[in-house]
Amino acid sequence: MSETITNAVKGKYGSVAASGLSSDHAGVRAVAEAFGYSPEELASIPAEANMGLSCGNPTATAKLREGETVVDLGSGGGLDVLLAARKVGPSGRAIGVDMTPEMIDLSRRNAEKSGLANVEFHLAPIDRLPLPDASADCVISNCVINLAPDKAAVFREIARVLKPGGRLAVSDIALKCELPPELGNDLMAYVGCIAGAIPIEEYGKGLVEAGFAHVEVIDGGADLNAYAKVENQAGCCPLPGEPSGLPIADSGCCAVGPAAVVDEALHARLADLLRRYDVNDYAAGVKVFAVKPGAIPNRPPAKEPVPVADAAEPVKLLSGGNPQIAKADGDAPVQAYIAAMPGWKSDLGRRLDEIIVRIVPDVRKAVRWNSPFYGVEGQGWFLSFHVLTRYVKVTFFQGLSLHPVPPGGTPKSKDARWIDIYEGDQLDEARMASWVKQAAALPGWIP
């Protein structure tokens, strides 16, 4: 069975990137922009990278810094590759990993139309990666590894491959319930990015078995009746009866011939599963998120360094040891006070903002009163950590609203409500997480 879906993947895959989907195209626009990709993004890279196919963009959420190395396993036209290249910079590499000839190819051209030199496609699957072990800093995957036979296997090559303290960052379906048999045992629907999917505490279950940590699947809420329909507009044949507003090309799903006859035969019986089945009952979109143990590896200084303060002239830490930081907007402030924060806290500082950037990607950061804050634009602030003699207060403005509710709090303290972490604590980075999407989602505290 296999090796019939592998089969059916490859030519499904192989016919949308000779269909000539793109950017250029409203509707596989709009799709990517609905997905997490600014118009910014898409005009940065050749139309032809993007055709449609995603359920995220992992590029906004894994991070990727100057000088790293990131794999993006089902590279397609080389969308997330591009992009990815960008943020890692010359110094850095951007390696994409396709089973498909033909993507390989278009994002091959789609490179080099790019004129970018850090970049590589490598035709193999997933689950045999042709990489060495410990080589990559990150890896990302946009709605691919649902279609993997053996994930089991995928998430044991991720390990492999990912340095010690690597992460992984993908963008992927699972399911929240069980499929109905008619929907789970169809082939049509395993290509189309459903019947593949495996429950998310099983996605989860997977990767710790691989050996991850800190493993998180966050239902992302994107609305799955939608996807389904551009990816069987994306293999190039619309519904029947229905304009698709799409390309149609003269070759692959849409040859003229008995095989364009089966293949608009299985495109007409997916389509009529998803008119009596909503998705969405069943499956949701997820963001992936975990890191392989051990030493964090070596990262190259930003871009441009975080000026702590004059050399000669050391962080002024007040009393309980907390560092004194002028007021300011901004990344850089926030950085110089996690710096600053002595021993243990500051490594504990870092963890609390990875996290929080990793849940709120475009989140607002500032120093007010000697500490950090962390705001949606438009809707104030939801956190902030201060540093004590012997813990750090992380506050929760909006605390008493969230679930479950952070323990610490007074009477006098109305809404806000916090938890004190102590050297030796155990961070509980799940709930943390959960704490900090809750938190960001309410009306933030405006001073």
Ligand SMILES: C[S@@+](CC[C@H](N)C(=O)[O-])C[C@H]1O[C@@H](n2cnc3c(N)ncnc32)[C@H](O)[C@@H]1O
Second form
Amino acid sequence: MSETITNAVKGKYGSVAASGLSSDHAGVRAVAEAFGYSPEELASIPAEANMGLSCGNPTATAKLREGETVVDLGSGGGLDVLLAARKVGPSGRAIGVDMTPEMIDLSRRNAEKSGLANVEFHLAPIDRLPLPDASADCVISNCVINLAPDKAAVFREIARVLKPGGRLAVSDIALKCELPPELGNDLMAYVGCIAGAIPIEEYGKGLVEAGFAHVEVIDGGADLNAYAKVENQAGCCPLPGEPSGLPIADSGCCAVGPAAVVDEALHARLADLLRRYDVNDYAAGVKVFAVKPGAIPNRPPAKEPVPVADAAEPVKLLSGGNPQIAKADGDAPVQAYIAAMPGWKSDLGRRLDEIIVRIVPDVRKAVRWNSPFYGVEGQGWFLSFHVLTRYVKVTFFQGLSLHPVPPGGTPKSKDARWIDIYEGDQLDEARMASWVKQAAALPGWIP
Ligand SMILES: C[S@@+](CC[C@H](N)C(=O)[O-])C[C@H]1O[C@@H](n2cnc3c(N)ncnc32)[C@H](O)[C@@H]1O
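Next block: the form predicted in complex with the named molecule, after the form predicted alone:
Every component of the complex follows; first up is the chain already shown.
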């Protein structure tokens, strides 16, 4: 059975690679933008790298840094590898793995067009990665693991190739509830990224069983009918110059490219199923994060130099060791604050900042009253942290509404609640991420 699936997946994506789908088509561009790519990102890589096959943008959440080695599982036309390559820079490496020869050829052509020297592509299945143990800082993947028949083997391989402390940032499809049997047992629905998806809880459990910590599988809330909506605009059989490029609905009643191996009756059946069942009722586009336990790998310095007032002049520490940073908006003053936090507190500040950005990618940042503030545009601030002599105080301005309520607070602190983190405390990243997620969804504090 798994060989039948693998051959069907290879055949389908081989034909997609030969179809000419690209960002030059409005429909394909719209699918990518619906799943989180900016027009600027799409314009920065060869158009043929994007075929509208994604269900998220893992390079936006992976927090890639200069010098890192990143591996993309099921790299398709090279979309995420090429974006990642820019983020890790010439001293880093971006490696794509895909089992479909036509996709590997296409991605190599796209890499050549982009002129990037730090990318490589390997033809291999993602449950047998041709990479050494502990060689990657980050593994990303976009709408692929649902297609793998042996997901436990994929999770084990990811754990093997990651360095201790390395991380996983994946976009994928997972199930919110059981699929109707006629959809769940349909080979075309499998190839179209639906029937191979596993329940959200099973995804998290599988990663824990493979040895990962800080596992999060978050329903990103994307509308999976984004594919179908675009298709409807272009008609069922894509018009020349207006192909749909849809991993789920595909071209509905007709094969995508000249090399399509699946017959039209199968396509027609899937199109009919998708008309009768709303995929959003059963499946979700999920963002998956996990960390391989172990030491945090030596991270290279942040890409942009931290604009501390004057590099020759150290930041002044106020009473309790809190860095004095002038009031300013944006990421740079927050990074300057974090860099100046004394000793172990700086690493904690960086981890807090990473969690917040991961959960709220478009978070608004600023320094106020010598503390970093995090907020949502138009909603005020939801979190701040501050250095004290023996601990770092993380305050949620609507802490009283969080579950569980953070432990710190007094009758005078109104809705605000906090947690004090001391040296040697184990940061409960899952709890912190949950608080951040809840807090960012509440109306924030407007001074
Ligand atoms: C839906 S496409 C996503 C492509 C790419 N990640 C993107 O977002 O543009 C799935 C890709 O994964 C590849 N793929 C599927 N199953 C695979 C497996 N078990 N091993 C390696 N590659 C696989 C396919 O060949 C195809 O290129």
